[in-house]
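As a starting point, one isolated chain is supplied in structure tokens, in the form predicted alone.
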Amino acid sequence: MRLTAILAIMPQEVNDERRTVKKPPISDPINLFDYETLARKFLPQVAYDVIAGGATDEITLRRNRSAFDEIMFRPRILVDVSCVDPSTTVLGQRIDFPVMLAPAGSHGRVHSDGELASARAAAAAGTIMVLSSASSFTLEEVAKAADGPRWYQQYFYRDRGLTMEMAHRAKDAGYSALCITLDSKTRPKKERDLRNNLPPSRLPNYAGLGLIENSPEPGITPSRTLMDLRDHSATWDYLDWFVSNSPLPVIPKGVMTGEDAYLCSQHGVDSIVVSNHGGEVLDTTFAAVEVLSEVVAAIGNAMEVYVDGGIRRGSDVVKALALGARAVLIGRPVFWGLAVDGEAGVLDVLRILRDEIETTMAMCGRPSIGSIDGSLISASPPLNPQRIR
């Protein structure tokens, strides 16, 4: 169902004397910012704030976005761009374009189909969904909803048996990699949620563990949160243990320095995600894209690198690839698409990004993902005051 079925389109009114036209409200979004505007109109304020909010003063949240605006293209001319191919591979899996769905909890807050709809959209778009362990449906239910490739996100828990149980559940359900979030070992201060007195959401993947987030179950008194299950004392030894015993490739998420990227490469992981959790964890960090080149330089060609945070345009994706990322992940735009039009909305968000990626590649003279490199971009304008008259 297109958005035109949801919003009434106001007729155009023309003033014969001034020849001015009153424009209708947004009917079909043409970019991700349109989707955000519509999602804000559709959602209760509390639900919108959960998606939009960041930690404390939200400086990093804003910086994630603004950092992309400081990166400029150096387009090349007279290149054959009659056939532009945005396809690539991640961990050997072909995807139609280098955008994946980031792990973000509780899609059910904005649409009743939640992650089921998101998974179907990702499969239809030819890309990977990374399912959050805090999803509104179990990992098994989401796996049955669509046949596309998928990864599973989890944490290091105090109970290592639970850590390995989650990993094997994911493997048994057909997930092909494990994304381990490492950048949030304590509860962040999201002030929008505190002011709104955010109600807890159900976490069906953790059913039976007595979490406050879940509805009370017979014989179990809820007494713990998901944060209580996570191992705040986890070190590199835990990562060694997990890599040695994991049934699937391991992808740490939350790397923000070259030092940690290098250590990850020495501890046997398969790839890494450069991420500051969308600005939701620690405020006043660099934007993820700002540290991307540092991370890539630290590990060389040892493994693939992905990045998330602030990506709203296909041109942002191309810039990230020019800085060394293999692919990017998006989080908030998925919620916007869901809120506006469910599965069709998420699919349209992905379509818009793919179209913009192809357009940017063609305009820059880079017809394939492999032709995108660091020479495509510059972080400062090529101005020489001595040459300006």
Ligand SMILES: Cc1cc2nc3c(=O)[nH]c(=O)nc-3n(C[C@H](O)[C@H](O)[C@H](O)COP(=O)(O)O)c2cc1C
Contents of the next structure:
Amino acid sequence: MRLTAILAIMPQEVNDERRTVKKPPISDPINLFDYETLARKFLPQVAYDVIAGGATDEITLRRNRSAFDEIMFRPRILVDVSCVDPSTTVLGQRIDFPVMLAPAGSHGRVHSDGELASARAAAAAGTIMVLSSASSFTLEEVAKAADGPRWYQQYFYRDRGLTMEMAHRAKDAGYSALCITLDSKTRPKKERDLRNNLPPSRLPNYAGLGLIENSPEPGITPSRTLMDLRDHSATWDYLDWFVSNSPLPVIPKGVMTGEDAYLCSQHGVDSIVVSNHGGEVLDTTFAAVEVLSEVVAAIGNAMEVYVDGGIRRGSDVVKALALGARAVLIGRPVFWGLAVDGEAGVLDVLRILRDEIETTMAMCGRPSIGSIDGSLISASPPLNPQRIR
Ligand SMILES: Cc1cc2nc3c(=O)[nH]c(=O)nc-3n(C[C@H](O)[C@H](O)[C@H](O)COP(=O)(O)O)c2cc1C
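Got the form predicted alone; any chance of the form predicted together with the ligand too?
Below: every chain and molecule of the assembly, starting with the one above.
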């Protein structure tokens, strides 16, 4: 059933490739890496690569992951951890644990239920899904699928009327914040996709706008892509205009420097996402988690900061929080959960992360989110020659 569902939404060339893939014997995945391994075996190479890949040499992609391995815990003893509570709030909304679903286009590439399944899993897990405007279902369809809290991600378009229309559509459908992605300024060079000749995905949120991705549409001659719709000349003035007129809180995504974080705080946004788009846009940036301290130092307590990129373990989440993040987002692991078992797979991915967060918090002697602070971690060995006898 699951594989049939995947095949139904694959373009013909992907279907052909899929037929050559043998279903592996399933063992129970116990961590997010297992989910990726299983998903890789299920999926055609083209579908796996568009999700797993990054820009050019994929240095940032790898760094997003490896940076977490360089951060070490300083666990405390004799703290009462008989009750560990990973719940927190983001923009006043309670979530059961500090992990949200990052906006990521085309969940339908790996499962026919796409974002409908992801939204249900997020709601069941007690967290927020940030829906990509490049979703496989419309934002209204996703809103109807689950009643959990959700935010919407969109871009700044050349046509400011379209920018505001999207924002109002999201509000009307019950989304409670708008994530504005600012880091993908032009088409990135994702070499795996170029080699695979990746076919475009349909973009139902943009129906009727003459997008090549949505062709054919009755009576419409396609003339442009989503990238063409976006305003690549947008500057801080555009943000000012949007913040003044937005019907919902505004969350810029893709901040990677203290300077831009500070500017965001001066331009009236509600919170920010520190992100390098999972290594998908500009290669050889620092890992997102590496710039967290810089960002937090630049804005102090002015607003909440979220981070994504390479988060695969509960310990990664706790490290990000120790560095000042309010919560984190995950992108690729949602696809792996979906590919393996649809809604149940995404829910299991979230359950595993939550369990690992609770275990890490207990082991560290930090039983609540509020008790996690910078003293929990160190980036270098605490070697002090004067103290060594
Ligand atoms: C396949 C894929 C599609 C994505 N699509 C979007 C998108 O439509 N909008 C957006 O703001 N970010 C998008 N992202 C970036 C994610 O929001 C997030 O920043 C990134 O996936 C986090 O890194 P991780 O995958 O290592 O968790 C996408 C990422 C991937 C892997």
